[in-house]
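First, one chain by itself in structure tokens, the form predicted alone.
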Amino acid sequence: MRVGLTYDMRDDYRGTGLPEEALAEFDSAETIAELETTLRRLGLDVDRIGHVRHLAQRLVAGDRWDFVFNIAEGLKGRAREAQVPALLEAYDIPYVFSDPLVMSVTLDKAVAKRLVRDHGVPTAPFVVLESAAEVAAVDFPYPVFAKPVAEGTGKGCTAASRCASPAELRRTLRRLLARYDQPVIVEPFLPGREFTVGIVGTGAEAKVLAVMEIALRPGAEAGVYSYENKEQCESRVAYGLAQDGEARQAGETALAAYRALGCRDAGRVDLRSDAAGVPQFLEVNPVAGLHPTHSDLPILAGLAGINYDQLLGRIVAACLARTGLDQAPVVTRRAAAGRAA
């Protein structure tokens, strides 16, 4: 099977004037190389495509693939993650991971929270603010937490995001609005444990891979799984499987949110518990990072005894089954099992 690989690689944008933080969601050359090598081990003929403009050029030139493994994040706009899936749908080419609608609504954290709330999934109250003058709209107790409404990889999340008063919130709002040029979502600060949940499959077939707890080490930016902490996770963050009652509840809540939003093939759901120990939905990443040792989804899979080949194999198998492309028995068998640990 001929498989296209779409992605945004950091090296492709360096030298364009973009600050390093703007490249945070993009992939390293190491990640793309590892993805290609692993997909080939699964028996797939991999063709590197790159970002959405490269994809458009290839499609116009007449290139086609049996399916596309898409991890492209997009560069601009709150619907940027939907660009590659939408273009592939226009050409009737199957692809791994969620469709354009899911990619759009999940990048906007407020839209995602409204949808999961309507499905009865626990999520903290929130407001979306577009100016510091709107601070009076916050009608829940302080401290609160403020972050850009449509960013990933912890961008915009720092210790200053936790605001103990309206005055602190105004200062943080001004900074975030100026830096990210988008509204800011504000919700109560949740003081409990932080979890991220890996999920593979679609609809009723979706299953929790594992629940991982995120704990900050001494020397980390305190109180927040921030961009800086994520970038230096090896020294700043302690990851561990969580299997107690609260963690199981986090897994159930994550799966309910994943299904409510219509995510496909695989993804990762972030939660944090309130003061009563009830996990609350924060956000979902329907195209989770896949660096083999640095990204949360491969890390939690590894903690659960699922190696990188097996993780990608399960993701590919979910796509093949969903799209009806599982006529290729050798590919399906390898994808379902992955390389032995």
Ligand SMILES: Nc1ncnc2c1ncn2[C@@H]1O[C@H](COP(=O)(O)OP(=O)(O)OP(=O)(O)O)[C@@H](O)[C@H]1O
Second form
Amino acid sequence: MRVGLTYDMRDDYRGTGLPEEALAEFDSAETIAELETTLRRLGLDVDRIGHVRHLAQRLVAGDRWDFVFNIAEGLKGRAREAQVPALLEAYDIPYVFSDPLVMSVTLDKAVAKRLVRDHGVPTAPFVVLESAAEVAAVDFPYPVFAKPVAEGTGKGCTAASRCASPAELRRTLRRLLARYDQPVIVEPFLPGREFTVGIVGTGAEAKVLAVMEIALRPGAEAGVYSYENKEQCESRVAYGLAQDGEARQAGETALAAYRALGCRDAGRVDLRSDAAGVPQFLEVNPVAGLHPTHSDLPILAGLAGINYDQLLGRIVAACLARTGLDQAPVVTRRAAAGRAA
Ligand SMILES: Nc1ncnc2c1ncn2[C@@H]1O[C@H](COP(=O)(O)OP(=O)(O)OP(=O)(O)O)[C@@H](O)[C@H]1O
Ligand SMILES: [Mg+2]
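Here we have the form predicted alone; I need the corresponding form predicted together with the named molecule.
Complete assembly follows, chain above in first position.
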């Protein structure tokens, strides 16, 4: 099967004047290379495409694929993660992972929380603030936690995100609003254990791979699984499988959120427990990082005895089963694609 690979690689944007932090969410050359070799080992004929504009050029030039493995995060706009999936749908090309609507609603943490809350999934209350003058809108007790409403990779999540008073929150808001140029979501600070849950499959077929607990080592930035801690995770973070009652509850909540949002093929849900030890939904990552040793999903799969090849194999199998591509003879699909073009 011919598989296209879409991604945003840091190197493709170097020299464009974008600051290093803007590139943080993008993939390293190493991740793409690992992904490519592994998909080849799985018997797929991999064709590197690149980011959304590369994809657009290739589509217009008439190139087609049996399906696309998409890990592009997008560069601009609130729907940036939706751009590649939307373009692929316009050309009727199946792809791995979630559709444009899911990509958009999950990038905005407040929208995602509203939707999961509507499905009865436990998630902390929150407000979205656009200026430091709005702190009076916070109608839950301090301490609170403030972060940009639509970023990833721990961007804007630092020790200063935990604010013990309205005055502290005002300071943090000013800094976050100026730096990230988008509203800030404020929630109660959740003081309990932190979990991230890996999920593979779609809808009723979706299953929890494993629940991983994230514990910070001495020397880490305290209390937050922040950008700095993530970048230096090898020395700062202790990852372990968690299988006790609270962890199982985290797994169930994660799966309920994943299904409520309509995520597909695979994803990772982040949770943190409240003071009563009840895991609360923080966010879902429908395009979870896939660096074999540095990203949470491969790390947690590894802890559960699922190696990188097997993880990617399961993700691809989930996509093929969902789209029916595992049934259709490849030649037929190519002919159909040819007719449509
Ligand atoms: N309400 C909260 N209370 C306590 N800590 C929080 C809260 N919200 C976020 N955090 C901390 O900040 C970290 C990053 O938050 P979150 O997962 O929402 O952001 P992210 O940058 O999108 O993450 P990712 O890198 O997974 O994309 C969490 O893993 C957690 O340690
Ligand atoms: Mg997270």
